[in-house]
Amino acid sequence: MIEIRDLKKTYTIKGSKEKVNALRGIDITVNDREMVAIQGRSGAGKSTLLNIIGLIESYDDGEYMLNGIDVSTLSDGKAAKLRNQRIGFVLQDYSLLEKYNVKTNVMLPLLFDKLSSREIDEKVNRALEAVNIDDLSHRKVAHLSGGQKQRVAIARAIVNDPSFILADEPTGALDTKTSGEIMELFRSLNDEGKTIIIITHDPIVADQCKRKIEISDGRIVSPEQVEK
């Protein structure tokens, strides 16, 4: 369950003494295996708010819960331990490494972990499974389709059975018929028990999530829908 209270983000801008305010007070509580789209234009703080819920920025006021624990508190060790353990990203870029194949790129996350070749190699057969694609294991990345690329990243975000997925715009630079796959994909993944939080600018991927909260200016502009 994440927990956000009063959560506030300010930003210097580099080579200058202008502030940015990225976040303003936000609230929100998003519950175990919920469906989420925080949509809303570029510049209105919804990558921000992504990166602070994954661990990866600090926040400068407020308050943020994770499964009962105060992030403020856990040390950058404690912090990258639980963000490895329990939260997946992926990227609109894919952020993969295009020289090597598809196999080596999913077990990235597993590298934090001290397991042996054979565990390593069954969770990275089970999360290629999980989106359909075991069949590219030895592939190289560069010669993948866009939303193969998708689904090897999507792959390596699970392929840690984290309670969470953090997307931020995942169909971004996929075609109309791709998106809807990798959204079916999302929804898969969601009705196994997977908490999913979909950042995204387009209505569209918004209305396919089962719950939408519209932020704006680093404000939320909209109350949070109750779940379909």
The other form holds:
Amino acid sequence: MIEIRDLKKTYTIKGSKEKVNALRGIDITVNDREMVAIQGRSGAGKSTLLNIIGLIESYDDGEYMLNGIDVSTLSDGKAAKLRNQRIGFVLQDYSLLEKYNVKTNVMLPLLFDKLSSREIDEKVNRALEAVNIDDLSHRKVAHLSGGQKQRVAIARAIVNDPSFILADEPTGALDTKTSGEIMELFRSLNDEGKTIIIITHDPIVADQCKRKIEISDGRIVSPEQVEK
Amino acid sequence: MKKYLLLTWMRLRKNFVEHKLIMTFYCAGTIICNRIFVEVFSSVPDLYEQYLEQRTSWAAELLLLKLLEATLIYAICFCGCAYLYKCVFDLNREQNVILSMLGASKRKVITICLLETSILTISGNLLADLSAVFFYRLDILAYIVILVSVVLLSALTTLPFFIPYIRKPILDSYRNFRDLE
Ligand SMILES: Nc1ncnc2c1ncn2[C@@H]1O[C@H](COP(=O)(O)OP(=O)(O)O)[C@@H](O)[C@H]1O
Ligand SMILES: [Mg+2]
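Form predicted alone already given; the form predicted together with the partner chain follows:
Shown next: the complete complex, the earlier chain at its head.
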């Protein structure tokens, strides 16, 4: 479960004293097994929020509890371990190691754990099967199509069986048909019990999520949150 | 540890295949740096003995000058190696960012980077110094002394490579890296 209260984040632009208030007091609760879409204009603070949720960026003020743990108390090592075991990322640009093959890419999160090579192989195969690309396992990522790359990224995100999947415009670089297939994957992962947060510009993608949150100028403006 | 080595090995292989020039420069640079360092320092013990025997200000000056020269040369090599290392670091920047996103702590990323550079420098220097052993037909004691000094010197020349990592926490560059795309 994700509980965020009055979260604030300010960036200072390098070389000048100018400050950007990326988040100006965000409150969100995401329960386990939810599938949430985050929408908003470019520059609204969506990626900043997702990166903070994913323990990639720090925040300046407010409170963030992840599964009951106060994130601000975590050391770098503990945060990394949580990121490794509880969180899977899927990004618009895939963030894969292009020069390596599919299997190596999917295996990466498992290298920071104490697993035998057999366990690693089993987990990788299971993840590849889950996204229907077990036949591509030895192909170099650079030679794959966008849709296939995104499947590799999803396989990598789920290989450690995390509870949360955070996706930043995962369909942004894909055509409508492929985008639909990727969303179907996310939905079936959600049915299996994963909590999913997806940032998207695409209303069709957002409509497939069970809840929508809109961010504007570092604040939540969706009706749901206003009603409270 | 085995998996770090696996990852390091994969990375070394890829870097050598994809960036032959930088990697060759890097290896050659560290080897040359060590060779010069050894050459310059090799006359220091003699000069020191001379100073002990004569106790003249002239002998002291000579020794001091030699030490200054060695320090200067080492400082130049140090900068050169640090620059070459930055090139290798840049080759790996994307991978480091992705690894930390996937759950590698700063310590783990640094371990992988250090393993990579240590393997590069130590193996390069070992080769260079072993060839010197055969070239000069040294006896076994000299051989052992050289081996020990190789490891020590390799550690010394690897030292500058720590600096960029300590200064630049890997995740801090995450956003900048992404925004560059
Ligand atoms: N590293 C950074 N340095 C300075 N400003 C940043 C940085 N990252 C993001 N910002 C600023 O913070 C705001 C929110 O950015 P972001 O979360 O990426 O928006 P979104 O994902 O909604 O498009 C923007 O104004 C952006 O320019
Ligand atoms: Mg964004």
